[in-house]
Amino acid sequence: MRWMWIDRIVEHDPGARLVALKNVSLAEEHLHDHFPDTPIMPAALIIEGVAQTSGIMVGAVNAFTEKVLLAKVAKVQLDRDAQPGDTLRYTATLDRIDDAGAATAAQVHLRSNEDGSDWECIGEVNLMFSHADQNMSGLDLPEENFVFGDNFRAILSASGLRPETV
C-alpha cells in the first residue's frame, strides 16, 4: 500500500496556505479491503491526506530544514465519505508557527466526478505539528529529513517547492 494520500499540490501561498488534491481511484488497495460492495476511503486516510498537506505547508516555512512531525489531531469533523471517482481538495492554513511547532486548520472539499458536481465542503481538521529537532533535542535523529521519500520529492518538485533541500 502506498503512503501518499495527496496526488498534487495546486496552490501554495508560503507561510499561509497550501492546497492539495487527491483523486480517489478504485485501483487503490484500501478500497478493496474496506466494504468491498461499497468501497469508501476511510476517514483516517482522509485525515492523513490533510496531515500531509498541512505538514508540507509547515515544513516549507523553514525551507524543510526542520523535521515536522504530527503531534496532535485537535479537531476532526467529516460529514461525508469519499468514493472511487471522487476528488478531495485539502485546503490547509497556518494558524501559528514558532520554534516549537505549528498549528494548522484545514477544510476538506469533495467533488463527485461522476455527476460533475461543484466542490462541497465535507469537513474540517485542525492539527498541531512539532519541530522534532527543537523538541527532541538530545535524541539521535537522522540528519536527513526522514519524512520525505522520492514520491513526495516528486510532488514537491512539480509544485515548485524546493525538494533539493529535503
Second form
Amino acid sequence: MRWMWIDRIVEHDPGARLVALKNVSLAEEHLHDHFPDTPIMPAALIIEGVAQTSGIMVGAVNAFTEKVLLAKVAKVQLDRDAQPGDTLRYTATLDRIDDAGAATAAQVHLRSNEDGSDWECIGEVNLMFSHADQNMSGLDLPEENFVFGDNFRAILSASGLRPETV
Amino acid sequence: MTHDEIKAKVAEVLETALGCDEDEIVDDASLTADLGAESIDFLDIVFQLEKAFSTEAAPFKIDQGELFPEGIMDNPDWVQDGTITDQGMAMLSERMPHVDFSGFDGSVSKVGDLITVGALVSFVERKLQAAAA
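The form predicted alone done, now the form predicted together with the partner chain:
Shown next: the complete complex, the earlier chain at its head.
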C-alpha cells in the first residue's frame, strides 16, 4: 500500500493517545539505495509515520470530518537508526487542539527483535497540524476529505476505527 | 507575575516556536518581518502561551481571533483598495489594545507585522491583569 508508513494501530485512547507499529522490511525498495551496503530506514519516513499516527489521532477527535494537514515539524530527535527486521512503535499524545489545529508530541521506540530484546526509546517527534478548512479560506480546496482517503480507510478499518463520515 | 517574568516566559516561547536567538527577541521585533513567523507559528505560539501561563486554579485560554482579529480582508468596511479604512482602524485599535499603531501607514500588507514581541508581552500582561481583577 503506497505511502502508508505505519502497519497497524495497536492502541487508541480517543482525544488523548494513539499507538502504531511499523515493521521495517528489506523488501522496501528505498532501503536498497539508503544505503546500498547499510540499509537504514530514512529518518524522514519515520517522521512521516509519526505524522500519520498523530494525524489519525487528531482526525478522530472530529470523526475525520476535518482536513488535518501536517503544518509544522516542531521538534525531532532520533538517536538510533532502524534497520530491516526492526519494529518501530510510535506513541502519539495530543498536546493541544482547537478549531484551527492541533499540537502533538510523540515518542519513537525501537525493538530490534533479537532474542529477548525490549523496546528502547530512540527519540521524539513533536508536530503541528492545521485544520485546513478553518485556516485556508480563499484557497480552492476540494470538498471531499482528501486527507483520510482510501489508504487511511483501510488501516483505520483494520483497526476498528472506520470513519463512516469520510 | 511581574513584567520581566512575563517577558522572560514569552521570550522562551518564541525561542522554542520560532527557533530564534535570545538576542533577536527585542520589544520592537516583528514576529513575521523580523523573526520569520508563518501563520502556523501563531497557533504554536498561542498553544505554548496557554501552557506557559496556565495554572491549575486559573487556566490561560486564548480564543481564536483574540490576539489578531480574523476576517479583516473580507470586510469592505474595514479594507478598501489595499488600505485599512478609518472604521477598520477604529476596530483594530479597540480589539488590539496590545498593539502600538504609531508609524503604521494603514497598508493591509503590513498588518501582520504589527504583532511585535512587545505587543505579545502586553497582550499576556493585559489578560493576566483582567483575570486577576
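Positions refer to the first chain, counted from 1. Since the model is a prediction, treat every value here as computed from it, not as a measurement. In this text, the rigid core denotes the largest set of C-alpha atoms whose superposition between the two forms falls within 1.5 Å.
Using the core for the fit, does the CA position of E114 change by 2 Å or more between these two forms? Yes; that C-alpha moves by at least 2 Å between these two forms.
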